[in-house]
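Given next, in structure tokens, is a single chain: the form predicted on its own.
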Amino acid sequence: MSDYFTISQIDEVADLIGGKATLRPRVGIILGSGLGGLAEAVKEPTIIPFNQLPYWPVSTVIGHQGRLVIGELEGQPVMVMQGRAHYYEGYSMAQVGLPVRVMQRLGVEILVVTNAAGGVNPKFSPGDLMLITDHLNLIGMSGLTPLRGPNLDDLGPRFPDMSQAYDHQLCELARQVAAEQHLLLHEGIYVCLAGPSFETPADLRYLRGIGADAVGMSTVPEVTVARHGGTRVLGVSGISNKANLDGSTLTTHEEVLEAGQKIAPQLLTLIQGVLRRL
């Protein structure tokens, strides 16, 4: 398990990707749990399973197809990464962190990240969509960063400012597809724990104390490493679950993957309209 790459490392994965799609991407797109779907939607597709990657993390939950797909979607060259790696699966950081570094050198401008998550805001319900204006990033905090090791001078710098994870225009484009099109898009902070265990009704409540809207298990490692080499970033979380406050209920998977299928369309309604305006 590799605890950094090297630039060296990152290329022969980006060389690989290169030498099977003649189609450079401008936009990246990682799909979270249950939300795979939306890779159906990309045109002239050239497919790539993960496993045929050197150093790439294969996704082995369920819901994470484990695929790349890399064509067009409204008009942009996209590479759409169809599951992803998390943390809890026995990856490093680094490893976690790999794909948008293989991004950043194919070309990816932008890169849109999506993930399923529980709603510790008790206004947001299962189905709907949260545009991510800001997170907290407990994970890193604790020391577990993508960043960690030898930095990668030629990416950028060893102290990347965070202030601006979320593009503004980018978020604003997101407002505007949303009116149009009468989605209902929640805006707020989302959190990211090491997982796989869902959170106690006590780990909820000091969420929401501190300011969390929608928690999960991803995310936040692919933003930092984005924002480190100067890749704009659009957040998007669906919520799965309402958060269990006061114990009352139990959260498993299979609803998470249950209200993906409800997600899924609105997502794909937004992206759409994102990336014609791009």
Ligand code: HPA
Contents of the next structure:
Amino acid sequence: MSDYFTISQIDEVADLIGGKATLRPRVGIILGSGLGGLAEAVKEPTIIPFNQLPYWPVSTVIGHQGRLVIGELEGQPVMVMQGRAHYYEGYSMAQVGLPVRVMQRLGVEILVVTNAAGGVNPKFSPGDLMLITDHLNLIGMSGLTPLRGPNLDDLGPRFPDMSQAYDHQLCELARQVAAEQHLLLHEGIYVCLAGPSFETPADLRYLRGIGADAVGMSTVPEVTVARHGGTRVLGVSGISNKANLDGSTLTTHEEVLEAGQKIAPQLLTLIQGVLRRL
Ligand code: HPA
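So the form predicted on its own is up there; where is the form predicted together with the named molecule?
Whole complex next, starting from this chain.
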């Protein structure tokens, strides 16, 4: 398991993908738990299973199909990851960040990240969407970052700015689409933990106290890599369950996947609307 990748290793993967798909993607899309169905909307797809790509982390979680879909969505050339890998699966942070590196080398300028998240904000209900306006990088503060290792100077600076992790202009486009399509779109702060255990009620009260609106086990490492390389980011959480601040209910992965079925069509409408406006 690599602690970090060199540019030539990243390019090895990018060249392999570039050899299979003629389309040059402008937008990368990462689909979270139970949200993979969105990839079905991609026209004239080139499909590459993750296990055909060297170094690529293969998702082991139910609800993650594990393939790349390259094609057109609303006239935009897109590269969709149907499923993603998480740190808790045993991959290194470098591996978790590798797909975004490869996207950058293939010319992707905009990354749309989605995830299933627990709603920490008591106003959120399962099935709701939340526009991520900022994040709390608790997993990074504990030392787990995909940027550890020699800096890739060709891609970005040693100390990248994170003052606008989620692109203001893309957030505005998402708000416009939501208003036009009558979608309920909350806004808030996503916090990333390592998982895979869900949070205790005390964890959740703490997360609420430090300003989190939604909690999950992904996204922040990928966004960190994206911003290091100058890729603009739009992030959306699908709220799959209500965080259980008083310990009165259980949280299960089945619940997360079930909510995905309600979230996926709204998320598709939102993403399609944003792509049309790019
Ligand atoms: N906690 C952490 N990650 C999650 C949750 C949650 O409640 N729901 C979906 N992903």
